[in-house]
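To begin, one chain is listed below as C-alpha cells, in the form predicted on its own.
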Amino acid sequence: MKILVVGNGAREHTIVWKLSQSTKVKELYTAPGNAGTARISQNLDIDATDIKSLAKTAQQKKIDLVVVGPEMPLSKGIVDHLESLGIPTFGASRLAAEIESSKVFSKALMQQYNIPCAKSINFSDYAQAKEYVQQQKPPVVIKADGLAAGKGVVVAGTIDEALAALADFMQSKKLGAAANQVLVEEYLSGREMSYFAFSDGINVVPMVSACDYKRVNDGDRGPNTGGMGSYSPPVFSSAALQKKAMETIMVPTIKAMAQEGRPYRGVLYGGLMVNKESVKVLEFNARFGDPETQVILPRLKTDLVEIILAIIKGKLSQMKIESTDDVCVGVVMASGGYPGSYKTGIPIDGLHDVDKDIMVFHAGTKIGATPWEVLTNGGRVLTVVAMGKTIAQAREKVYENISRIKFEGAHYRKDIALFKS
C-alpha cells in the first residue's frame, strides 16, 4: 500500500513509525512532516489544511490510504473530501470532529445523552456571562467553544481572573472566532487521564490510556502548553476505573453521535477526570493525542495498517488489538520560551548518541543545510520516550539519554512520570 500521513508533529512521527512496521506498506508519505518524518518516508511539501493539494497529490500518487493526524484539517472536512473522490482515508468528519471542533456542541451532546461531564453554561453575549461568572466561587473554567491550539481553556483560581480570561476571549478577539462563544464551567477535582478507543460508527475498542503533563514547569507550574511528556499506563487505573470509562462515556457517547447522524470512525480522546470512582469528561478530542500518542503505539502490538482498514470497513469487530504490558515513559524537549516566543533553525546534536532502544519522535524540527543537520523549528522540539518493565526503569532511561541531546535553549520537565514511593 501507498500511505500518506498527514501534519507535521510527533504524533504524526510515531504514526509514521508505526505504519512503517507492517508488512502492507510499499511507500510512505507525510505531509508536510518534519526532519524525523523524512527519515523514514518521503516528506510532501504541503499544509496539513491545504485539502485541495492532499487531494490532488494523493490522486497524482495513486495513493491507498490517507491517515489524518491534527484537529484542523479534520474539523475543515479533509475526510469527507477525500473519500467523495474515493481515497479511503482514517479520521472523523468533518460532522463527527465537531466533537472537538466545538465545545459548546460537545457538551450539548453530552448533557443530552447523560454522558458525565462538569456542568456549564455557554454564552454569546460578554455582558451576561460576567454577571453570571461574578456569582460563582473560584476555581471556574472558562473555555472558548472553537478550536484553539490548546489556549482555549483557562482554569482561574480567582474571580479576577475568571474576568480577565472572559475579557480576553470575547473583548479583545485574542483567539478571534474560536471564542465567539464561550462556556462557563465548574471545576473538577481528581487526576487526569487519556483514554483512548478506536471506533468505525458503531463498534468500540479502547486503547491503551496515558497521562500527560501540560504545564511547562516542574511541579505543574507556569503556563499550559500542548503537552511536556506522558507516561502509560496511568498509575491510579485500574480494570475496574476502564471499564467503567468504556461503558459510562465512551460507548454511550459513540452511540449518540450516530443517533445524531454523525457516525464517529477514527479514534476517539476522551480528556476524562477521575476522582476516587467518579470519572467525568473534561473535552473530546477527535484524534490521537500529542504527547500521549508517542507512548500509546510503542505498546500497540496489532497491526496499525489492519486496524484502520478494519475501521474504514465497518468491520472493528473482527479485529482484536492487543497491548504490551510494558510500560512506556516520554519527555518533551521544547525550546527556550516555549510556550511563548522562542527562536527557531538552532543545531540539534546527539540524536545519534542515544541508546538503540529509546525512540526519539522529532515534532518541531527541519533538515538544515545537509541531509544529516537537523534544525528546531518550533515549540515543541522533540519527544524522547523508552519502554521498560516499569515506570521508575523506563523514566530512568529516558533521562540517562534525554541529557544527550543538545541544542540552546533547550527546555524539559525533569518530572515526568515520577511518584514518590
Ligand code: AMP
The other form holds:
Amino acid sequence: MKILVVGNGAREHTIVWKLSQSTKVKELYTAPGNAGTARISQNLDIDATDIKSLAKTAQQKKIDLVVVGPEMPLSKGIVDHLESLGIPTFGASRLAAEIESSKVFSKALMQQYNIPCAKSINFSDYAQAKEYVQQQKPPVVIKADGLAAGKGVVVAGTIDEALAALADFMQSKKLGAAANQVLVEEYLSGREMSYFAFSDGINVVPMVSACDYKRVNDGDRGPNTGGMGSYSPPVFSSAALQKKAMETIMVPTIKAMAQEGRPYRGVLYGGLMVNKESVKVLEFNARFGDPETQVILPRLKTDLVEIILAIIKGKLSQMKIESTDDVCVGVVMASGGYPGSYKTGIPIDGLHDVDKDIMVFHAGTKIGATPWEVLTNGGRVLTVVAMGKTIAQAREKVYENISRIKFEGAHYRKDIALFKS
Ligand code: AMP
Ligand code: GLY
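Having seen the form predicted on its own, I'd like the form predicted in complex with the named molecule now, please.
Shown next: the complete complex, the earlier chain at its head.
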C-alpha cells in the first residue's frame, strides 16, 4: 500500500514509524512532515490544511490510504473531501470532528445522552456571561467553543481572573470567531487521563490510556503548552476504571454520534477527570493526542494498518487489538522560551548517541544544509521515549539518554512520570 500521513508533529512521526512496521506498506509519504519523518518516509511540501493540494497529490501518487493526524484538517472536512474522491481516509468526518471543534456541540451531546461531564452553560452575549460569572464561586472554568490551539481554556482561581478571561475571549476577541460562544463550566478536581478508543461508527475498541503533562515547568508550574511529556498506562488506572470509562463514556458517545447522524469513525480521545470512583469528560478530541501517541503506539502490538482498514471497512468488531504490558515514558525537548517566543534553526547534536532501544520522535525539526544536519524548527522539538518493565525503569532510560541530545536553549521537564514513593 501507498500511505500518506498528514501533519508535522511528533504524533505524526510516531504514526509514520508505526505504519512503517507493517508488512502491508510499500510507500510512505508525510505532508508536510519534519526531519524525523524524512528519514522513514518521503516528505511532501504541502500544508496539513491545504486539502485541495493534498487531494490532488494523493490522486497523482495513487495513494491507497490517507491518515490524518491533527484536528484542523479534520474540522475543515479533509476526510469528507478525500472520501468523495474515492480515497480511503482514516479520521473523523467534519460533522463527527465537531465533537472536538465545537465544545458547545459536544457539551450538548453529553447532556442529552447522559454522558458524565462537568456542568456548564454557554453564552454568546458578553453582558449575560459576565453577570453569570459574577454569581459563581471560584474556581470556575472559561472555555471558548471553537479550536484555539490549546489557548481556549482558562481555569480561573478567582472570579476576577474568570472575568478577565471572558473579556479577552468575548470583548477583545483574542481568539477570533473561536470564542463567539463561551462556556462557563464547573471546576472538576482529580487526576486527568487521556483515554483512546477506536471506532468504525458502531463498534468501539479501547486502546491503552496515558497521562499528559501540560505545564511547561516541573511541579506543573508555568504556562500551558501543547504537552511536555506523557506516560502510559496511568499509575492510577485500573481495569475497573477502564471498564467504567468504556461503558459510561466511550460506548454511549459513539452510539450518540450515530443517532445524531454523525457516525464517528477514527480514534476518539476522551480527556477524562478521575476522582475516586467518578469519571467525567473534560473534553473530547477527534484524533490521537500529542504527546500521548508517542507513548501509546510503541505499546501497540497489533498492526496499525490492519486496525485502520478494519475501521474504514466497518469491521472493527472482528479485530483484536493488543498492547504490551511494558510501560512507556516520553519526555518532550522544547526550544528555550516555549510556549512564548523562541529561536529556530539551531543545530541539534547527539541524535545518534542514544541507545538502540530509545525512540526519538521529531516535531519542530528540519534538515539543515547537509542531509545529516538537523535543526530546530518549532516550539516542541523532540519527544524522547523509552519502554520498560516498570515506570521507574523507563523513566531512568529516558533521562539517561535525553542528556546526550543537545541544542542551545533546550528545555525539558525533569519530573515526567516521577512519583514519590
Ligand atoms: P480541555 O481543552 O477542555 O481539555 O481543557 C484543557 C485543560 O483545562 C484540561 O486538560 C484540564 O487540565 C483543564 N480543564 C478543562 N476543563 C476543566 C474543568 N471543568 N475542571 C477542571 N479543569 C478543567
Ligand atoms: N495531549 C493534548 C492534545 O493532544 O490535545
